[in-house]
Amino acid sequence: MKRFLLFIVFAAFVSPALVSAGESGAEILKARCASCHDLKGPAPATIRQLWKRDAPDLFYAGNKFRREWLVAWLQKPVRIRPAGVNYLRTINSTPTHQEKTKKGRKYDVLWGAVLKPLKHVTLSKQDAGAVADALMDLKPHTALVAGVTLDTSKKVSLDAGEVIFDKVYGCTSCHQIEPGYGGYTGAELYTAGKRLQPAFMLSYIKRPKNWDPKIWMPNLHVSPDDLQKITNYLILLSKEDFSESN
């Protein structure tokens, strides 16, 4: 009887989000992720559809993410997009003099404490692995990365990479390359090398609209040589020790 009562007490304090009851990765995705993330595609075809998107599309996750990162992130989710996916609700695109970054550059800034703490399903290690496997099976855009390979001979230092990324192409106007340095409208990129597959980065930077026809990221006509250098830079950058927070 005592053991039964202890089990009841324990069960009452275990979060339902952490218990899968033997669900497969695909079942967990359908039950807990499909209400926010698009798991089937296609990408939004109109601006109206784009602005209804409040969470990243996952229907091509297998073409995009690294499995090991997915497993770790699903156990301990942290914010990837500083201003959220639908950033027009949360940023001020004309920062004041006081809102300049530490290097004196002007970027989009948050209106204030407009983002609530990240609330995302947290999975056990076992469930995270199952969900990651299910996500890695989602590969409708394999043709976009076919034959796309990283040229490791185009490695650059962090300083040289930042010059290309920031000064030549102006990518930090939307993306942060360290916590608090860069814009808010895009995903932070100081973990991109851990998060994203090299072939995806190369393909996406080259022609973003091949992946997301109405996305706001422009085609900057990055030269093939710089494309390789930027991707190698992002991989090198992800090895730096940045403290991450929600």
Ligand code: HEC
Given for the second form:
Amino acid sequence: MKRFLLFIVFAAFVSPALVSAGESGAEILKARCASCHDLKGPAPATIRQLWKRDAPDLFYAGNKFRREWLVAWLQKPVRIRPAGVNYLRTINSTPTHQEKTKKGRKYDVLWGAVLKPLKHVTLSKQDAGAVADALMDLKPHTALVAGVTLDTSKKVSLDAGEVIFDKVYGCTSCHQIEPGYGGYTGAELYTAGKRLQPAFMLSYIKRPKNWDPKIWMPNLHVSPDDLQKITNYLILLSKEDFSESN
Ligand code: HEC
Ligand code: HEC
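Return the form predicted together with heme C (HEC) of this protein as a structure block, the form predicted on its own having already been given.
After this comes the whole thing, all chains and molecules, with the earlier chain placed first.
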């Protein structure tokens, strides 16, 4: 009887809390993500701080990501940066360690053949949705994207886009536009159109250091016309199916 009473007490007072208290997105972020990711900002202000960063900053996630992508990725995280977040630890770019591609270009080579698959927290569908909402609320850089819009009249074909991206500005030296094709320093960009908001891409490519003052992506002084074309190209590129070559 005593036990039964205890159960009643438990059921009445404790379980509603347990059932209804599914952690909120913001709570999950604080408890399970903040140990690695910066959720408050500002971005590293010195090179020393930059090299201490082990996970991408998320404090301006709401200005950067597409929500649908976040929800999907958090349930099935995969590596986005072929050399990891901190390429100095993984890439050896001394001349003897560069490899020539079929087209004769030279690329840096990773120390190991390929980094191990990313081990990352995986969330349930429900938690991924809640966390994505909480991340989309983090918008300290709205001023950087205010009035920045994609001009879809500047669409280009994949071939024309690749010429601008690769030959004109040399973006391929740091970014992959196909799994295994391109440099290792930056994030893969064949998925950028799915991951990133167009306004973020336009603003970041125009002046990367507005977002991340010590990041090693240079300002390549992309003309306004080419900026639109490159962003349209990246969106078109991410519609390609790369699963076979993965
Ligand atoms: C042990 C450290 C660690 C923890 C804890 C962690 N992450 Fe990460 N996260 C990483 C690393 C490292 C990457 C970079 C993966 C890559 O690109 O190679 C990453 C990448 C991401 C990305 C992609 C961001 C981008 O700019 O490419 C998102 C979104 C993300 N994490 C969200 C979360 C969330 C939400 C949590 C908590 C539920 C979390 N992470 C917990 C280390 C961590
Ligand atoms: C010297 C190497 C380098 C070159 C050249 C370079 N980038 Fe980057 N790029 C980076 C690095 C490093 C980042 C930051 C990645 C990160 O946050 O981990 C970056 C980030 C980006 C991002 C945001 C990606 C993301 O997922 O956060 C875009 C878009 C981008 N670059 C486009 C370009 C374009 C377009 C060009 C050519 C005009 C270019 N980059 C040239 C190194 C480079």
